[in-house]
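Consider the single chain below, provided in structure tokens and representing the form predicted on its own.
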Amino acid sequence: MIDEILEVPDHLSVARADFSRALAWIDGGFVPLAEARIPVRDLGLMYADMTYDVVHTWRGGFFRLDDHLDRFETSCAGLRLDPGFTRAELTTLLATLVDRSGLADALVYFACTRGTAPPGSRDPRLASNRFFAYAQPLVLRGQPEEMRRGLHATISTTIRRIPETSVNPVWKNTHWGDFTRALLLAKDDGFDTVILLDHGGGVAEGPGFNVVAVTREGLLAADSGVLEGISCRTMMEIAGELGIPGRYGRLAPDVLRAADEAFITSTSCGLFPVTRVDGVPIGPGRPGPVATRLLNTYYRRKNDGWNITPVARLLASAAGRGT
């Protein structure tokens, strides 16, 4: 494999982001994100009784919007939530939100909460569900120099991921008590992030990301107890096209530690190399050739329009339908 230089999109830094353009839609109208509010008695806030998804735009177009909407609809159905929009209406709303923000590269968060229950009732079926969304500048999960260095992670030995029999991770949720506890401990010990195990001792996921090991056999990511990450699927697809085998299965912590390379996947970065686990280098201790090739290919293909749906096209289609 020919060595490549990691092509990090430096324009996606905090210093270059214009957060004055961040815009929200809530309760039927558009407001600056800083002014968006939900009632303090919303059950989404009180009990994490909600679902959400996060999609990004690239050069004025949504990346894999249909996949994110599929997952959002699955989550809403599983949690018995109703955002109050048809799929076409939701698509138009998100496109309008991005268009009004003027952001070409945006991170778009949209959510459905249980809402507020009638006074004196604890029956979730009687609550009026609430939908809201916002668009803000797309900023890398880690800053450019951090990506070139790679993440220094630790595997939590004391806190395990919430069992899937209690909270189904396939339905995207905000039950992050385990993640937050573990991340605070990891930060206290000088690590960038934390990886949680499931109750069977296999690698699960981390705060907002899937974990992928690169071994002699190819890519390996956990197949259960995790959110079915769209970014992880994207990297598996690219790897397959490049002739790099990839599969989902049980990922043991020792396999991760002994991997040739490792990386996480997330909407905000696509892929982020992991170069140390528990203080020990993964492979050479720097972003490896497989992760580098995958990430570079990912950005080049997005630049060519791969899986991109232009916002302007969505709005034109909506206008043609009279919506």
The other form holds:
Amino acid sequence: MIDEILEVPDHLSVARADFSRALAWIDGGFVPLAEARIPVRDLGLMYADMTYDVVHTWRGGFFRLDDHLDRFETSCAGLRLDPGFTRAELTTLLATLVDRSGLADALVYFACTRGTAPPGSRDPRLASNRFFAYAQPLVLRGQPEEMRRGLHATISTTIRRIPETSVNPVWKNTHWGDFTRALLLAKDDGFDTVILLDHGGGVAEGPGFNVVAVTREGLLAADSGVLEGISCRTMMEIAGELGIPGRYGRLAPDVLRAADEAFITSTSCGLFPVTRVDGVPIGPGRPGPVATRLLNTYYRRKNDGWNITPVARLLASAAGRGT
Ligand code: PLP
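Switch over from the form predicted on its own to the form predicted together with ligand PLP, please.
The next block holds the full complex; its first chain is the one shown before.
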């Protein structure tokens, strides 16, 4: 097999993004993102009592929108939050938001907070939940030149991921105290990012991403204690089609360190190679052939419309339904 060259999506850089197009929908209206406000008494802000999801559009179409909406609905049901919209209404709202922003490649964040409770009440059931969403330019979670080099990560030895008995990671949440503390320490030590272990000592996840090791047996990603990442599932599917086995299971930190390759997965990048862990190169210490093939295939497939639902089609069918 001849190694492919990593086709880095250079156009997804901060320098090329037009943030003036970023648009929000909150409290019943569209406003420029910079003007979107949330009341200081919203319990989402006060106690991280909220859920959210992040989907992206690619060349004018949502990527795996239904998977993101499924996950959002699961998160809302688990946390007993009600965005106040049907699935069809949510879909139309998100499509309208993207359409109005004029962004073809957008990161679309949508959230439901507990909202504000009646004065004097501490009963979360009585709060009026708040839904909001915004679309902003899709930029890589790292910049293109970092993708060519790969991330230099550290595994935190002092801070563990919040146990799933306390905060269910499957319901996408903003309990990021562990991530942020660990990320600050990692940055102080000169690393790009940090990977957290669970309380059993297995690799969990990092701030906004899942972790995948590539070993002789194929891809391996954590099967519990983590958000069920849609990008991770996407890479598992692409790997399967390319004849590369993949599975979810316990990922021991030593297996990650000794892997041939490693990468993180997230909506904001698809995948991003990890080339060093705690200063030690993973494999040859540069983005490897498997990560390269997966990423290149991911972009080719998206360009061909794989798992893409055009925004215009959603709006046309909403108009047809009269919603
Ligand atoms: N894990 C955490 C904690 C996250 O916040 C995210 C994304 O924001 C992920 C994993 C990756 O999920 P996805 O690939 O669906 O974006």
